[in-house]
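For reference, the chain that follows is the form predicted alone, supplied as structure tokens.
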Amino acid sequence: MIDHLYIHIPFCPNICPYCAFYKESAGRERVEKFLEALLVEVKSHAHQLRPETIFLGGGTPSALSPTQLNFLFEGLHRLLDLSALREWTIEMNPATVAADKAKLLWDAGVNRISMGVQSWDDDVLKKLGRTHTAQKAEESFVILREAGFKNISIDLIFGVPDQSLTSWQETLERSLRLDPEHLSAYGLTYEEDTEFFRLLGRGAMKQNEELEAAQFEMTMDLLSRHGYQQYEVSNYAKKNHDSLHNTAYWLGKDYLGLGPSAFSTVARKRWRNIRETGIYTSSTMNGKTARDFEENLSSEIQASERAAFGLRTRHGLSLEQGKKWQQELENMETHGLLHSAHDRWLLTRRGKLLADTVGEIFV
């Protein structure tokens, strides 16, 4: 049985200029047809699912109306065995949070919220193309607390052009005042097929790697002092509040992804669903495959991926797992990027700053 389920909801009220995830704007009829097709896909896989974690990502799943969300959750409860469920997460844009929607999610069994605040600086939010203000984000956090949610993650982005170290410090401190159980802090990346990537290529945007490193180090120091453990390079949690779903990815567990563009990895096979909602919907409703890509994974590829992801976590990489790359790992240790402790390879503080570079040894 597969223990981890990801569901991709592709619709967004606004297309952010830095986001490379598959998303689109859509009207009510298109959304409802998609939800019907999604439940058909869920039903086709229900026999192999007994999820411990479910993650609804996007896109913006919370952009669905209460009626649409209710249709989706009623279908999931009807089709799936949820007796083993430990963590049910939904991504939420602060602009889409309302009391009735929060209550619906809580009543449906969702017990973890991942809210994309990104910044508490309204100027930075405008640059990122976000539709919410800092005040609205704080109001949304309070609404979620009042609805009963005791496991809320705040997502933040640093390394945004013209985002000062002071602005980033204020964003971290304002987040801490809300006392969330989990914080994700990602450095801005310039992904192909995004407006930011095009602006960077034209020289209209510039990166400041020195400032970004200072923001990252400030994040590690400040969150650590407030009791958050950096359990993965970009993720920090209070005790017993690591993301179970994302940890399953990093540890190389099997997972099923449903919805357009969603990836799945089960046993030694990986596949991706069609990256266009209309085609995904019609194919699924007509009994055709929703997949547009699949590959078989060798044991070597799986070992490399588990090593690369595992090393980014607080668990690190066992010495046994790292035998194949012993020379490269020792070289990284010589350069102060890794150290060994308790029979495991772990990133040093400097190694966390250069985690992507370290990960290249496994490719």
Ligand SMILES: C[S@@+](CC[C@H](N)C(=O)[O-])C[C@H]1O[C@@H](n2cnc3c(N)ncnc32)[C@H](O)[C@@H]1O
Given for the second form:
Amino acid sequence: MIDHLYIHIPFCPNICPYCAFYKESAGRERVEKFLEALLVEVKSHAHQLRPETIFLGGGTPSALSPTQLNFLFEGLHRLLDLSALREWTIEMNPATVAADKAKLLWDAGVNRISMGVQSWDDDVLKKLGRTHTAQKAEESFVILREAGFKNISIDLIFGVPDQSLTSWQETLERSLRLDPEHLSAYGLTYEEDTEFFRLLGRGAMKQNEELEAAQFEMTMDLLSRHGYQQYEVSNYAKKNHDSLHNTAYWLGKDYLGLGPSAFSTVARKRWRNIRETGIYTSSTMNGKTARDFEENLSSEIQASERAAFGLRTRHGLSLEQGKKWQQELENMETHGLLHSAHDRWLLTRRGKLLADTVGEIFV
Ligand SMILES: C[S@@+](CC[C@H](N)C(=O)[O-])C[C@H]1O[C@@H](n2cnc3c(N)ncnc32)[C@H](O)[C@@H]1O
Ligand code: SF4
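Form predicted alone already given; the form predicted together with this ligand follows:
Every component of the complex follows; first up is the chain already shown.
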């Protein structure tokens, strides 16, 4: 049985210039056909699934209309054994939050929200091409609380050009005033095939690594002072509110990903679904495979991935697990990037700043 299910909903009302997740804007008919196909795919895997965690991601799953969401949840409840479910997350863009939708999600059994606020500074939001204002994001947060959600996560982005340290501090402080259970703070990455990537290439956007490092350090300090544990390099949670779903990925557990572009890793096999929504929909409806790529994972690859992801978390890497890279790990320790405690290797504060570099030893 597979314990972790990811479902990719590939639609967004507006495409952000920094985002490389697979998404498109789409008309009602296309969305409805897609949802039918998705439920066909769910049905074909239902016998393997008794999920402890479900993550509806995207794209923007909250961009679906109440009718479309009802159709999706009715299908998921009908097809899946949800008796072991502990965490059901949906990603929401603040622009798409409304009281009727929030109630519908709560009634359907969703118990965790991950909301893409990104910043509480309207200038930074504009720069990021977001369609919501800070005020709308705050209203959305309140709507979700009023609907009953006791586990809300806020996504934030730092390292945005022209985002000062003060703007970032205000973003952190305003987030803290709302008292979310979880915060994700990502440094802006310039992903290939995005408008930001092209602008960076042309010199029309510039990175400021020093400022970004200062913003990251400020995040660690401020959030830990307010009782959030940095349980992964970019993720902070109050006690007992680590994301169970994401932790399962990071610790190398099996998971099934459904919907276009979704990856799955099950029993030493990894595969990816077809990216393009129209082709995904027609293949699935015609009883053909939804996969377009598949590989076997050797035990070496699996060990490297587990080490690389695990080390970014508060669980770190057991000394036993690390034996294969003993020399490199000791070298990182000498440089102050790692320390060992309770028989585990853990990133130091400096190591968290340079986590990507540390991770390279496992490649
Ligand atoms: C798949 S998005 C879904 C959230 C939702 N669609 C929204 O935008 O509100 C998940 C999160 O990834 C982060 N993200 C996406 N692209 C990023 C990038 N290029 N650099 C840093 N963070 C990014 C954002 O914080 C975003 O909220
Ligand atoms: S950041 Fe969210 S809303 Fe923007 S394009 Fe990506 S998935 Fe869509």
